[in-house]
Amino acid sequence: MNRIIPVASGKGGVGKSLLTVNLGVTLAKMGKTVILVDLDLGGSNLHTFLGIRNSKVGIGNYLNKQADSLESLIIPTDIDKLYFIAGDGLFAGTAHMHYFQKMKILKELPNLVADFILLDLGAGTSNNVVDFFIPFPQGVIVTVPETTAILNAYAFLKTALYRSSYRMFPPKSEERAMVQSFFKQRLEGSGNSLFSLADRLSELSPENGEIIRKMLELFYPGVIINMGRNPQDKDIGKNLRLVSRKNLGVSMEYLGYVPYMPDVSRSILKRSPYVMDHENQFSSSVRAIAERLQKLIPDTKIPLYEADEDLEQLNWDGFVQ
């Protein structure tokens, strides 16, 4: 059984892609078969970290019907057991794919043969990012110890929970309207969480409340604090976990803390994953995260209704306060 782990961030510049690659390399060095999938559409650059030219057939070809399947896009890397699916290449417009194209990718991902499939998602909270995150209960959110980055990480989690809660119910239903109304209210400091939403939905029928409670039970994302510069930064992951549990009702796995290393960025210029050439605090931290990921118990996908026109028309940018 493969493990599909989407890796996201609330904002750019937090080292998400670099961490994804180095985590994939580390898992491969541990003997796991790994496929890295570049789903940062519109800004695909995972090939750069791996030293692969931006000329391979990838997701862009697939979306433009120039490739038959995701499996046909898999290419080997120079690292044993590590494979790669390139992003959009030089195709324009892939960042704004239609929903049915996302569904096509999501339905094929579980058929890929590997121990771990790491999805490098784009930054931010657009539907094209969140829709690749929410079906898989154990996604990873990468952030850095800066106020704006932490707020954006929390915003991403809240947006993911809204999107997931909304899609747990049929189109144009009373339940969806209730979810929408609930998330328009400020949760922070209100004493409410998604368990409060479950209670309100139970007033329509007990089954509705159980749907949300089951989602909260399954949904168990992890957080990684990257580029930490002092011991106090380690507590940020714990604080984010406490805030998400208090305000949203969701527990987060604190996967790890990765210290800032000034020479890490040079690995991008060298086009070689950093952990291949260094054995230090950075590589030790990434290895510890890889070990934690292996210990997490895989769970089933979260069941979601497919999106529809009324969902696509919603504009939820900035609703997180």
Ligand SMILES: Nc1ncnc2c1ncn2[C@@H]1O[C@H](COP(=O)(O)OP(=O)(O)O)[C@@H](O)[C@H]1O
Second form
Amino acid sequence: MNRIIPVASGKGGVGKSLLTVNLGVTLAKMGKTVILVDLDLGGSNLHTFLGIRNSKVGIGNYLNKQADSLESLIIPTDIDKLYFIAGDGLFAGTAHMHYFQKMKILKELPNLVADFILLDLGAGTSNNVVDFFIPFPQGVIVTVPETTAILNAYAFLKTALYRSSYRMFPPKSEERAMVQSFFKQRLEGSGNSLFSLADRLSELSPENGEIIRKMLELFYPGVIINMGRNPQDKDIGKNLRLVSRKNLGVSMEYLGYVPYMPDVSRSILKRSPYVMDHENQFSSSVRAIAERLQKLIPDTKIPLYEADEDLEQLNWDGFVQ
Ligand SMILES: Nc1ncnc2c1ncn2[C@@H]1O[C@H](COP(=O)(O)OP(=O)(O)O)[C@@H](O)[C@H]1O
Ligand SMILES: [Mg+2]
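Could the form predicted in complex with this ligand be shown next, to go alongside the form predicted on its own?
First the chain shown before, then all remaining chains and molecules of the complex.
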């Protein structure tokens, strides 16, 4: 069975695509078969970090019905065991995806033959991003050590938990209404976390509370602090974990800290992933993260309802400060 790891961030430009490619290369060098999927529709640029030209058939063709399966989109890279599914480079403006198209992609991903499938997602908390993150409890959130980026990472996690809690219950149910009103309150500083939501839902029926508690137990995202410039930046990852546990009731794995490397942009110009020809603090950090990812327990998918009748109307914007 493959391991599907979505890579997300609250804020753009934090290094998701760069890290996705370099993690993919590192895992492939460790002997794992890896498929990198560019799901940052509207902003696809994973090919640039791989040194591949933007002329490949990809997700855009699939969404425009010019390809019938994800499998047919897989292309080899110059690196042994590393494969790639391009984004929508040939179809500018496919950023909006229908819900059923997302569900189709999510159904096909587990059938692709690989050890790891890394999904490079777009930035922010839009449904297109969040819906690819929440089925997989061990997704990765990348942030940089700056206050706005950390707040955005936290907002992303909260949004993901909101949508996930919502989709644990059937459309138009009383439980969904309860989830919605719970998330409308201010959680931070209230002493409540999602465990309080579980308690409230238990009042409707005891299984409801269990559903949320089980989700909180399964949901175990990893955080990477990228572009660190001093050792204290490491503490930021720890703080994000503490705040998430206190306010949301969710534990996170601190996957690692990746330093800022001024020569990274040169490797992009050279069209060669950075870790291919550098042995330094960056490559050893990425290697440590790749090792940690392999040690995590295999995914159990979060059981979400797929019906979308009352999903699109949810408004998530309130979280981002
Ligand atoms: N650790 C790093 N050191 C130096 N530059 C980096 C590092 N991580 C990312 N970058 C640079 O930051 C920019 C944004 O990275 P990118 O991966 O495109 O971000 P995202 O996918 O999150 O939008 C790129 O130019 C990238 O080369
Ligand atoms: Mg990117």
